[in-house]
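What follows is a single chain, given as structure tokens, in the form predicted alone.
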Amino acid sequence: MPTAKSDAFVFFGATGDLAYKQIFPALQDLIVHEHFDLPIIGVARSDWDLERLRERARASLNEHGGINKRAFAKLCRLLKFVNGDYKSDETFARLRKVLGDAEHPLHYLAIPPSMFETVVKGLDASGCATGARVVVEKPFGRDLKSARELNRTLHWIFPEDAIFRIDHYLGKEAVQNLLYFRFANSFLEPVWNRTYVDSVQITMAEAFGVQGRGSFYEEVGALRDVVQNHMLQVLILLAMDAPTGRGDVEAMRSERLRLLRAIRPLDPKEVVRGQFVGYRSEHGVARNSRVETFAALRLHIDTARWAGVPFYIRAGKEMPLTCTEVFVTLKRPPIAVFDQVKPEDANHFRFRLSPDVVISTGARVKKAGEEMRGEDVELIARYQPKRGRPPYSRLLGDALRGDAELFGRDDALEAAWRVIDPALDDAEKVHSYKPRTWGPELADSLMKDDGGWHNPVMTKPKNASRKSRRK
């Protein structure tokens, strides 16, 4: 069994894209804020040496947040490098030697899922897996069947409490804020149910394309890339009940699982897939590709709290802006005492998760004048333009300490794939859409009975209350 704290950090895929964008910045942040002082061992198949890896780290930090001179110097002192083929026993023998006296390393697999089995078997055969933990990146499988196979592979070497399936969305400050806001405020609970909530929308828009990663995206698509993990995690935090037991990690994870199991498997008829014009011209993309870069879907949760309330998810690339936002529409008063309220003017809660953090509620107030007519305003409860610490920093720190609360459990990962599986291989047409639009027009049909999509806008609130900028 692993000890309470890991004594070395090993990351496979040290020369890759994920290490460049996320792991090096997270390691510097851990050094600055948590006095991180463990050996850092990069492993890769590239024909590199330690000095080149240090330069890679320097370039990464320059591009992602900047260099802290003292922390970067310490990172360079801690950094070591093992170069070799993952299929070679010699690579893992060298790793065991570089680990030295470390007995409880944390192994981070920032590599394609197809290499997971090869690497964990190499760790086992060399003794590097004994007493260790392992962090596994998404996508965790391609469907329910492959996820189960991956779980079996990992369990062959590691116990479940030593496996950390990472989804960086759970480490975001804004996502944690959403969970806290729900359960720390008593005024929300009476209306947070089917009696008062009309519908829930979750939008994840990206104003860019595949950014040169066409080959990767051909293997995943929007459903596998962000819906099965990021978007379902946000939905869980919105819809789950409070866990039993204060501070009980497993109670929190079990409550998330209970909610996941209550979500009906997707009906392919309630899914619209899109592909932006120009995607097939990307390097590594098939000329006749049917991979979706946009997905819109409707989900149903069979619990007493949410029965009959539709949950909508929309995620896409080449959207008008980059933003993740939740929009919860409340039911209108049963009688229009004053003026008739349009469906788009119903009361609402809005949670902006990125790039800034906003928590607000939409309400109706009387317009100035003699007539009893109203207007929409939005009351801002929280506006936070600045970013917190990188989510990977929080998650790596947790994994090193053995804290699994923000990581996926085996049964929860399989439950998430059960929801998405029916729509993965659907033969329906993938509808094209122009870049910088909100996806194919057919996606609007999903929302025709619920007032239409709420399209996020990038505006900075100037006052504590303002007119709603809903479109």
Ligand code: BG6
The other form holds:
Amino acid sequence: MPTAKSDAFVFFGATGDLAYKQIFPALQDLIVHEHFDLPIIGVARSDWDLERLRERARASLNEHGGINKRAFAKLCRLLKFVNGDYKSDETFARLRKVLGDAEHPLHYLAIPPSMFETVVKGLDASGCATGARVVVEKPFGRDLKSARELNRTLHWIFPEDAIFRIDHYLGKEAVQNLLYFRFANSFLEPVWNRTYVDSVQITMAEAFGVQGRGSFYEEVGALRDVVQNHMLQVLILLAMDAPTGRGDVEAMRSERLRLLRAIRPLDPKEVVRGQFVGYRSEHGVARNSRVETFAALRLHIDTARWAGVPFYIRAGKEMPLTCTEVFVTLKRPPIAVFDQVKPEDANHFRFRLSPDVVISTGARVKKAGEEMRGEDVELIARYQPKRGRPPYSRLLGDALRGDAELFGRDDALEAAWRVIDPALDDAEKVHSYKPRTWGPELADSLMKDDGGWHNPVMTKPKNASRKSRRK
Ligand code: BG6
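Okay, that is the form predicted alone; can I get the form predicted together with this ligand now?
To see the whole picture, the full complex is given below, headed by that same chain.
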């Protein structure tokens, strides 16, 4: 078991999209905040040289968060490049040489899942896997069967505690705050159950399309791209029980798994798949593609806490705005003592996870005047207009230290696929929707008995600028 800190950072797919959008910014952030000082070795099959990779890093940082001159100079100093085919032994022999004295490298596989096996075997044959850790990107497989096979392949070479299956949602400040809010407050627990919660909905809306990633997206679709991982993770943190043992990494992971196993596998009839008009003209997309760019679904959790409470998830590209939000609707008071409260006036909790962070609760208060008439107010517990540190920076820092809490275990990955499997591919028809709308109309019918979807609205909370006073 590799308990030592990693002593080199290797990333496969160094010239690719993920490295550009996430890895270079995360590395700069680690240099600025955590005195990161390890060799960084990019591996890719291309005709690039080190200078070109440095230029790529510069462009990446310019576009994603900006350049910190000193940190960037250090990143350039630490950066090395191994150019070669992943299928060739020679590539891995050169990597072993460039690793020099490093005994515990961390290998990040920022490459298509179809290449995982080849690379992992190359690492093994060259000795680069000895004492090493490996970080594997999502989606982890294509379905339950392929996820099992992938786990088997990885386990030939790496012990489970050396495998870090990454889902950047778990590294988000807002997602961590959701977990904290749930378990650090006693007022929530008494109502956080089937007696008081009417329904839960999670919306992940993106006001853009596939952004040139057509061929990647054709392989995945919304269910594999974000529902099987990001959305299920958010649902788990909302619904799980408190883990036992403070700071016990495995207790936290086991509790997450327990909840996941209690989710009933999806009934395809409770899934609406959509595709935005224009998707089929994207580069890399089949003209008759049936891949979904939108999914809405209803899930059921068979636990004493949640039996009978519907959990809805909706995720889509080309929506009216970019925002991820959780909306928990509470049941209405048993009798209407004063004015008749409409379904949409029921109390609620709202957790906005991006682009800003909001934790709030909706309540009714009396309007000034003689009549006992009310109005809705929203009490804001937390508002953070800006993003914190990039989630990849936090997660890569954790993986380098060997801290696995925010990574997926083999059993959990398989349990997540078990939920999604019945709805994959052509299980249900794909309905088209106009860009910049909330998806196909059928998605509204799915929700109609539970008060309808709450479409996020990006308004700045009124008391946002006031700082909370310390005692
Ligand atoms: C990625 C998906 O995992 O998450 C993308 O592949 C999606 O399709 C992205 O756009 C959203 O992440 P974030 O952090 O921008 O909400």
